[in-house]
Each structure stands twice: as structure tokens, then as C-alpha cells.
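A lone chain, given as C-alpha cells: the form predicted alone.
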Amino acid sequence: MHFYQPERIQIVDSHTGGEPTRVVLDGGPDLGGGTVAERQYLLQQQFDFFRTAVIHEPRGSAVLVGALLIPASVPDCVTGVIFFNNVGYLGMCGHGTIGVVSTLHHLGRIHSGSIRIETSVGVVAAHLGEDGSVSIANVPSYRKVKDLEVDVPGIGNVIGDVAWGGNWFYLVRPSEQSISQDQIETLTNRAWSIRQAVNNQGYPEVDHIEIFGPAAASENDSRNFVLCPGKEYDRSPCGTGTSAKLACLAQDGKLAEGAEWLQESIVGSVFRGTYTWLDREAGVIAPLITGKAYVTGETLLLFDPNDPYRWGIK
């Protein structure tokens, strides 16, 4: 075991239209100096039962989302963030990054205004407006592959597009197909199919999958189902998917740069977005994403040392 063993760790929980966020504010491993990235990497290499006891059961959920607030290697960044759930490490994480500003708002550690956050995968900026509406400015967005058909077994050929918004997503061609509720399971499966299939076939950085189908509300322009790389979907319209969205769409000419996109989630929650082109030839934008983020609570998280599932269920 490593000498690493905490006693407590300082958590504030919140959600981003219907996703949650567990912020890790104290107790969290010692992990150096260097970048995000490096520090992410020394995360999963040697503490990852760090990981699994904040996601896992019994104190956690599998639809967690984590985030370890660390001190940024970038002078004018006020946080690093290291992003993770419960099967791994997130590069960048959309709706995560809208509940990390609003954790620290919440906390008293930032006002409205402008801010950059060190991830990962990059820096990006964020804005928190007085209604308490966080704009997130993300990574570089682009497509990868436009229009991949792959033969799913059990569905049949499905087109989509690979594209990058901070993670790697599969984004199926729109269709009639219900984004519903009562079609969690069904969407799920079919998903995960998808996955598999987009996997196989030479695209194993594709760990997202991204379902559209028409709006329930009628000044929205898209609803979509969003598989995480856990097989859990997300409840917010997804940062990062709509990221990769606004690329593919600014590529097809669909949306002008400066127009908004209105993205609904499965539960109804809504993400605006809009893009400027950072370089047109190469199809490469800057995506901004807005939400809202609510804490939901402030705890401790104890760990007994003769709790056997003190590390979390795996």
C-alpha cells in the first residue's frame, strides 16, 4: 500500500443541469509539481484507489463525475483541475469545469467575472455572470472523420462523425429515434454497440457516443444522449459533446460563427452554445458553452481503516 492514507476528504457536491460534480477541495494525494497533465498521470499511476474511493460505491455513484481541485502550473490560472469518474480520467470535462466555478463562487474564492482554469488537456477560460450562468471557453474543437459508417451487429449501418471537443465522440447522424426517458435502456444499449463497433473499426480513442434526435421543447434545436465512457449517461447536454457538435456543425455550414445553438439533454436541461473559427482551412474552432451549476452539499468523507470498502467497490 502507499503512505498516502487519508483520514478525511473535503468534498462540495453540485450538479450541472442534472450531472453531478464532486469537487475534492483537501485530502487528496500529494502529487508534486509539473503541469495538470503530468500530475494526472502521477494520479493514475500510483493513487488511484484515491479515484475509486471518492466515485465508487459505497460513497459514491457511478454517474459521478470527480474533480481535484490542485494548484495550477500556469501563473494566471486560479485552479488546476484533475477531471475523473468512475472508470478512468477525463481530458476535459464540460459540465464538470460549469460546477467547479460555481463550487468556487459558492465557497467565496472567486466573483463574477472572468477566470482560466488549468486542465489536462489545455486551459480554458470561464466567465461567471451575476445570474450565476457560467460561459466556459473550451479547448480547440474539430472533426476528425465526417460521416464514418460502421456496421453495428444487431442494428445495421449507423453514420456518424468522429470529432474532438475536449473528448473523443462519436456523433450519430440525427434520426426520428426517440430521446427519451423511457428509452434510457434502450439508448444505452444501443450506444454501447455503437462503441464497440466505432472501436473496432480503427477509432480506439472514441470513448463517448452522441445521439440526436429532434428537441422536446420547440426553441431548442437538438436533444441528445450522451454514453460516458463508464456506460452511464449524462444528464447534462454534455460540455464537451456539444463542443464537438458545434465543430462538426461550423464545418457543414449549418451555423454561422456568433450563432447559438440551443443543445437539450435527456432530462430537458439545456446548454447554450455558439463558436468563433480559429482556423477555418483546418476546421478548428473555439466553442463557448454556457450552464448553470448548483451546489447540492458540503461534506467529509471518512475513511475507517477497517472498513473493508473503504477504497470503494470495484
Ligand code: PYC
The other form holds:
Amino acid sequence: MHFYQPERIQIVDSHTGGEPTRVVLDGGPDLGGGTVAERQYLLQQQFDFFRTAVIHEPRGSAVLVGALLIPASVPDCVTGVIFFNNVGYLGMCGHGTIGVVSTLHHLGRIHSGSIRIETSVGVVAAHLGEDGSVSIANVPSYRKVKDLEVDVPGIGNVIGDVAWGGNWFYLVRPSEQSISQDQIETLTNRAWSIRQAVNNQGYPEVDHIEIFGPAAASENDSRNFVLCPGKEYDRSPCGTGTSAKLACLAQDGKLAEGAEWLQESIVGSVFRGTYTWLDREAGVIAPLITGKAYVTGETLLLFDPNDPYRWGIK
Ligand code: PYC
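What does the same protein look like in the form predicted in complex with this ligand, given that the last one was the form predicted alone?
The next block holds the full complex; its first chain is the one shown before.
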């Protein structure tokens, strides 16, 4: 039984390369002390209706990523953040962190320069540039498995890498396949089948699938389609997915330390990525992802006790 009954929750909406972030400023449940990871677990176990109220229809939509701001447990962090989506909770979220930084700037809580933010999978550093661009020094990223072959019903054999970039990804080997908006339904179904095959083959942790094709703009290196855990596709190039990609490129010797990778999303937005080695032998990198977010709204969510759908349509 929970006694937390929100009446008002203050939010700021933004998008990063087309992918929305809904930052919750206050009105969340009391999660006590502890690390962000511990409080994320508590939110999930005891207050999941908070997530569904913020993200699900009729207030939200399946594509939203929520970012609940909470006090950090790490002394030099300006905030802690819990990321969540239409089906559960995320580790890190690259586009979401860029959204959080731009939101804090919009509110006058930070100025250009560097800050640190505690997430459930570690502390990330963020730099807000004078031009509004945000660079995220993401959590250490690495490839776990190279060339994992999976037999996907209705598709056949697919080869890809399993890698960590703050979330777990299966990165399908790049092909000449066109990644275009008129293919979204096909790509979604394809990625969903691939995810099930990868999970069944002993990688249940993989909940993001990344498919690569040629970039549309000649200055970019690649275009991706990223399917998120709740079967929604990422409108941005995906910060954690780009980090996982950088880890694979680094280990394959295809991108030098410090060189730039321009990752284009299916809607054409771009993240710039670079990396430095943390442990070359173990294949662990420190990715740096740069993008831009735009604030789209400031809202007070209201919870009428008589509203049968106040916790969202399940
Ligand atoms: O940018 O890391 C990201 C992300 C994860 C899920 C949606 N976006």
C-alpha cells in the first residue's frame, strides 16, 4: 500500500535530435537517501505508478523518456537523475542527459561550463557550450561479444556485436540497407525479432537493437535505427547506442582515439562522438557524445483523484 498521492508534478519537456525528454522537477515520491541506483530500485518496486502517470497516455506518449531529478549522493554532482520510459527504467540515457542539462540551463540553475550528474549506472560529466551544445562524458563503454550470430525466424542469420554504452545493445553489422523514415514499421518489426533471438540465445540483458546503414548526408559516417526496450524507436542517434558503437569501432581499429564519428539518426539528427582509451587491453573506452536539445514546454501535471486514468492507461 502506498500513501504517495501526487496532486501536482512540475515538468519541463525538451527534445534532443527529435527524441523527447520529460524532466520531472518536483512532485515525485520520497525515495529517502542512498545512491541513485538504490532509489531507482525503490521507485521501480514501490512507485511504478509514478512512471506510468508521467509517461503513459493520456498525459504522455510511448516515445517519451522521463528524467526524475533527485538529490545526488555523490558530493560534487549538481543532481541525480532516474531515467524511465514506457516499459521501465534505463541505466544512462545520452539524449536524456543532454535534455536535462539544457533544462537546467533554461531554468537558470546552471550556466555554460562543466557539471557532473549521478545516474543509476555511474557519474557522467557534462559540458554546456556557449552555443547551447552539450557534450556528455559517458560511463565507460565496451564490447562484450564480437560477431554474435543469431538465427532470426523469418529473417535468417544475423551477425552483430553485444556492447555496453550505459545500456545494453546488439549492434547489427552495418549493411547497405536503407535506413529511412518510410521503413520505420519494417525496421521496428525486424529489430524486435532480432532482439528476441538475441535474448533467447543467452543475452537477456540486451534491450536495445541498433541497425546501421549509409548516412544520408555525405559529411556523416553512418545512419542508425535504434529500437528501445518498449518497441519505440529513438528519434535521436542515441547517446548510449553511439557510445556502444564507438567501443566497437575502437576495438576493431576503425576509429582512432580522438577522431570524430558523426552518427546520424533515422530522422537525420546528428551526434558527434569521440573517445579516449581507459583500458586498451580490456577494450574499455571513455566516450564523449555531443548534441543539442531544445526546450518545448513547461507544464504542471495535475492528478484529479476522480480521474480513473490518472496513473496512465496500462
Ligand atoms: O540517447 O542514450 C540515449 C537513449 C537511450 C534510449 C533513448 N535514448
